[in-house]
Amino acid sequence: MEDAKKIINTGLRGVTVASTRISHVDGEAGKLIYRGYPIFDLSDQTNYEEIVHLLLYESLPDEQQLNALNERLAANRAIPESLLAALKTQPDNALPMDILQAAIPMLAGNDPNAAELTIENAQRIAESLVAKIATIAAAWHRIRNHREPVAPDPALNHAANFLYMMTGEKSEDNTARFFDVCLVLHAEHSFNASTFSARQVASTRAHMYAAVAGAIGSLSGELHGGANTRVMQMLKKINSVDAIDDYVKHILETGGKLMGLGHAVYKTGDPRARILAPMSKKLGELTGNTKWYDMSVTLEEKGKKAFKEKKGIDIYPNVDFYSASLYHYMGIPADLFTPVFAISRIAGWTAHVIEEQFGGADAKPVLYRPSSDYIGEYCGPAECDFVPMEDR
C-alpha cells in the first residue's frame, strides 16, 4: 500500500509517458528547444508564423512557404457569423477561458470535415485554429464591453492583428514586435498539463477540435494557466517598491507564494524570463511608466535573497513573472492573459495532436489508459453487503 500511495500522489511528475520530437525542456540547464532550435535564437530571429510552420511541419519555412502560410492564416482569421451571434448571447461577466473553450466545438460544427482523421486534414484544422482563436478572444473582449468586433486586417501579421482586433487601433512597432516574441516564447513547452490533455483526448482518435477544447479546459485551472494574472494582481496589491520588503516578509511568515518566482521544471532559471524582462523595461520607458517593471525587478531581487536566507533555496523568475507587466503595458486586461497563452500555445497543442495521431514509427499504438490503486474499501478487507433501499 505504501508503494501505491507513492505512485498515486506523483501526478505523473517524472513519469515518461511518450516520446516526442516537438520540444525539449532542460530544467537543469535552463534550456528550451523547439525541434532542435534554442528559444533564444528563435525569439530573436523568427516570428510566430515561422514557429507555427516549424511546429506543424517540422521545419523552419523558406520565404515561399512562409508567404503561403501567411496567406492561409489571413484567409482563416474570420470566424463564422453564427459563432459571433452566439458570443453576443453570453453574459458580460462570463470567464474568457470558458468562452474560448465553448467556441471550439462551434468551430467544429461549422467544419464538415472535422472528423476526417488524416494528417493533411489535421494540419488544415490546426492552421484554422491558430488563425481563429485570436479572433475569438479579441471579439469576446469587445462584445463584453458592448463594442462591435473588429474584423482582422489581412495586411497585419498574427501578433499585430490580435492587438488591432482587441483595441481597434494599430499598435506601435515595438509593441507588436514584443507581443510577437511573447507568442514565440509561449508556443510550446513539452508535456505540460494542457498539452498532455490534448494528447490524451487525441489518443482516443477524437478530432482536433475536441483535443484543443480539452487543452483549453486544462489551461483554465489556476494551477496551470493564470499565473501571470496573479502576478499582476500581486504587483497592484503591493503597489510600491517601498512596500516590497514587508510583503516578502509576510509571504515567508505565512508560508505563501511569490507569484511568478519558481518553476516546477527549471532549476537554474526560466530562459523565457530573461527574454521578457528587457522588453518589459523598454515598454515601460516608452509608456512613461516604469513602475511595474521597477517593482518586478526589486521583487525578484528581494524575493530571491529572502528565500535563500530563510529557506536555503534558490528561486528564479518564470515566464509569467515579467510577462505580467509586459502585457499590462500593452493594454491587455489581466483576465485575458490566459487566453493570450492559449492564442500562442495553440501551435504547440495542435502539433502534439498531430504527433499523437500520425507520428509514424514513433506514434503510440494505443490510447492512454493509466492504472490506479483502489483504496476505497468501506467494509474492511471484504466487499460490502448490499443494503436494499428500505433498510438504509
Second form
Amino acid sequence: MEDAKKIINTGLRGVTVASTRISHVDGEAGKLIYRGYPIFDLSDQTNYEEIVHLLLYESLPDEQQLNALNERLAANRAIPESLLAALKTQPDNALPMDILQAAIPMLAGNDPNAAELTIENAQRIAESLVAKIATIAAAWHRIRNHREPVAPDPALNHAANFLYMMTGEKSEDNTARFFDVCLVLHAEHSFNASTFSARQVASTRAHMYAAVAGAIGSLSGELHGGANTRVMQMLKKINSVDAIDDYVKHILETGGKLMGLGHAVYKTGDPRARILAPMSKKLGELTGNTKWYDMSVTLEEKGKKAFKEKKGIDIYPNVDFYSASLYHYMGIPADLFTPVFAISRIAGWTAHVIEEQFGGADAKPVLYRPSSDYIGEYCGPAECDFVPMEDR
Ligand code: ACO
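Let's compare: the form predicted on its own is above, so bring in the form predicted together with acetyl coenzyme *A.
Every chain and every other molecule in the complex is listed next, the one we just looked at coming first.
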C-alpha cells in the first residue's frame, strides 16, 4: 500500500510496467535504439520500410525480404470503397486525427479475420495498417479540399507515395528522402502515452484495430503527438524572430507551454531533434525561406535560457520542435502533422501490440489493472444511505 501511494499523480513516471525488446530510450544519455540499433545509424542508412521489418519481424531485412515487404505494402495501400464513401460524408472541418481514428474500426469491419488472435494474423494486420493509414490521411486531406483522392503509386516508396497521394505531384528527391527520415525517426519510442494505450487495449485481448484506434486517440493530445501542430501554430503566432523574447516571457509568466520543448524522459536532449534540425535548415534554404527554421533556432535558445533562469531546469527541443518547420517546408499543412506522426508510429504501435499479446516467456501477457486511491466522500463514518429518486 505504501509503495502504491508513492506513485499517485506521477503519471507513472519511473514505474516499469513491462519488459520490451522493441526499443530503448536512454533519457540521461539522450539515446534512442530500435532493437539494438542506434537511431543515428538507422536514420542515416535505412528507409521506413526497413524499420517496419525491424520492428515487426525483429531483424533488419535482407534484399529479398525487403522486396517482398515492399510488394505486400504496395498491394495493401488501397482502402475499401465503403471507407472512401464514408469519408466523403464527413464535414470538411472535422479534425484529421478524429477522421483517422474513426477509420480504423471501419477497416476492422472490412477484415473478416480481424479478431483472430495469432501472431501471423497480427503481423498481417500490422502491415495492412502501415500501408493504409497513409492512404487514409492523404485521401481525407484531398476530400476535405473537394478534390478526388489520388490512387497510390506502387512504384514509389512509402514516404514518396504519401506525399504524392497528398499533393497529386511527385516530390523532389530531397523532400521525399527527408520525409522518409522523418518516418524512420517517429516510428517507435518505447512506452510513450499512445504506445502504452495500444498495449493496454491489447492486454484485454482486443484485436489490433481496437488497440490502434486507442493509440490514435492518445496521440492526438497536445502534450503528445499533437504538439507538432501546436509548434507551427505557435511559430505563426509569434511570426518574427524579434517577437520571441516577449513571447517566451509571456508564456513563463502565464504558466503556458512552449510547444516542442521539454520531454518526459529525455533530460539532456532528444536525439531526433538533432537529426531534424539540419533537414529543416536545408529545406528552408532550398525553398528560399529560412524564416521558420531561424525562428525555431532562436526560440530554442531563448526558451532554454529563460527556463534555466526561472525554473532552474534545462529544457531541450523534442521531436516535434524542428519537425514542424520541416513539414511546413514540405508543403504539409499544420493540422496534418499529427496524422503524419501516426503514419510512422503505426509500426511501433503494432510491434508493441504483437509483443503484448505474443511476447513469449519473458514478456508474459497480463491484463493491465492499476489501483486507484478513493478520495471521494462518505456520509460520515459509514457509507451514504441510498436516496430514492422521489426524495432527492
Ligand atoms: N513549456 C512550459 N513548461 C514546461 C515545458 C514547456 N515546454 N516543459 C516542461 N515544463 C514544465 C513542466 O510543466 C514542469 O513544471 P512544474 O514543475 O511546475 O510541474 C517542469 O517544467 C518540469 O518538467 P519536466 O519534469 O522536465 O517534464 P514533464 O514530464 O513534466 O513534461 C512534457 C513533459 C509534457 C512533454 C512537457 O515538457 C511539455 O508540456 N512540453 C510541451 C508539449 C510538447 O512539446 N509535447 C511533446 C512531447 S514529445 C512527444 O510526445 C512526441
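Residue numbers count along the first chain shown, from 1. Because the structure is a prediction, the values reported are computed rather than measured. Basically, rigid core = biggest C-alpha set you can superpose within 1.5 Å across the two forms.
- When two forms of a protein are overlaid on their rigid core, residues whose CA moves 2 Å or more are considered shifted, and residue 117 is not one of them between these two forms.
- A movement of the C-alpha atom of residue 106 falling short of 2 angstroms is seen between these two forms when the two forms are aligned on their rigid core.
- Taking the rigid core as fixed, one finds a CA shift for residue 309 of 2 Å or more between these two forms.
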